[in-house]
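A lone chain, given as structure tokens: the form predicted alone.
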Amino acid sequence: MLDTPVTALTGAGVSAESGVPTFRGEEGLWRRHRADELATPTAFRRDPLLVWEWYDWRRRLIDQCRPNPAHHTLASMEQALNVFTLITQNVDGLHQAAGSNNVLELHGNIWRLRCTACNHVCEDHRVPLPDLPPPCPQCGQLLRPDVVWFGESLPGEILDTAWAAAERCRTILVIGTSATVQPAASLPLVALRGGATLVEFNPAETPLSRHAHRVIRAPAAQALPDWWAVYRPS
């Protein structure tokens, strides 16, 4: 495995094991608003303060969370393997906190802010933010969370890089994702068409399960370190 390309795709299940709420369903309700009512360009144009109050609340929750053994195992894989690509649907930055250096963030990062006017991008880990909505340090206009909202396209360069990694890998690990959110859900199928071995880590069945060469029905924080202990290069 040391010399063959390995790709990992992670989803909300990995973050949930660190205590990060999914922000969907009942647990995602905030002031009677659902995530899909707030995480949209329209909501931000209509009431940027309301949207930022919600994101500031989310940032406070995530700030209390720490990487779990699955995050740390993926960081170890990056160090040990010659060709390893980590793709995530999560926006919490826990992979980087665990030591992963090269992460393809399909949906952005909640700790990164982007100007709605000049497109300046900066990181800001202050919790809570001192000003809501936060102003751009370059031009003074509104900053927004640098995440992909409902109705927006994924960043093209990152998606292209993820697609290429899926096409060339010989093993793809699908970890804690429902395999229902597109286009991320198609990446494992791209890998399969290229002849890769697919290993799924998920306590629950997903639409991808029937395509997997191996399905491990256990939480990622337990199962991924166990799997890596067997397959890691000596």
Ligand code: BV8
Given for the second form:
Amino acid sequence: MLDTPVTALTGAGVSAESGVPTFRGEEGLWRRHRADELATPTAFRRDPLLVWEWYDWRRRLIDQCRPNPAHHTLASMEQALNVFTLITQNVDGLHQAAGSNNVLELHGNIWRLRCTACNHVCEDHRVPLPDLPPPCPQCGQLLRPDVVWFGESLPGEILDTAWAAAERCRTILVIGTSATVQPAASLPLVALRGGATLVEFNPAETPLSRHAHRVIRAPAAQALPDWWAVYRPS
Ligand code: BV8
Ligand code: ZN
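What would the structure be for the form predicted together with the ligand, given that what you showed me was the form predicted alone?
Then the entire complex follows, led off by the chain already shown.
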């Protein structure tokens, strides 16, 4: 029997079988580039074109990727469960593409751009982007990817909502994350402190594994639908 409310926290691993490279895996995104070279405000100030070339490359890559059965299962959970919260560290938008309506994007979204000078924010799915770095259509200054870089604070309201969902849940599913990036990696521990059951879906060991009540050492695209087939409410 599934103890509800249920909260799910996803990381890059949930999109791996859709073809989106993870950050720290063998062919990981950070391998060819160090995080501090590109995903920081300092790197952007120093060389906005280099950072934008990396993001434009990732956008073109992600544009070819489709949600996998793990994304679709999480969308089904949102429909089937009275209280379900989906929290993601991913910026690829694949949860929304799979039909999830309420997605707490802790680290922003690669398809959204925001101005470094005025308050302009826009969705722009064009690949490649016509001009790099893209100018703000409102004031002409630099647009940046609307993602959270290292050393930047997460969007306060989204983090608060995620924190509360972790505190309140009876089951937390942690899917495809190396549990190394803070403060996202603290959410499963907050759930544990609240007495929740922690189920980890990850082919590899993580710092969370020893805290998990159940570890499913398998890729999520197969393991999550299988798990849901057993535990979903009839
Ligand atoms: C902040 C967006 C306050 C950009 C990203 C303590 C407290 C607070 C901050 C810190 C702290 N300690 C350190 C920090 C600083 C830093 C941090 O955590 N550093 C780490 C590296 C030690 N945190 C921050 O800077 C955060 N800001 O806290 O603000 C503040 C303010 C000012 C000064 C100080 C603090 C902001 C962090 C957000 C960074 N932005 N992304 C972009 O994407 O371009 S992080 C990036 O890593 C992605 O979002 C990614 O999701 C995230 C985490 O990685 P994972 O998702 O876990 O991916 P990874 O590749 O690591 O792992 C994949 C996993 O999947 C693996 O385990 C693998 O086995 C598994 N897998 C593979 N295939 C499959 C699979 N699983 C299932 N199925 C499969 N098929
Ligand atoms: Zn502007």
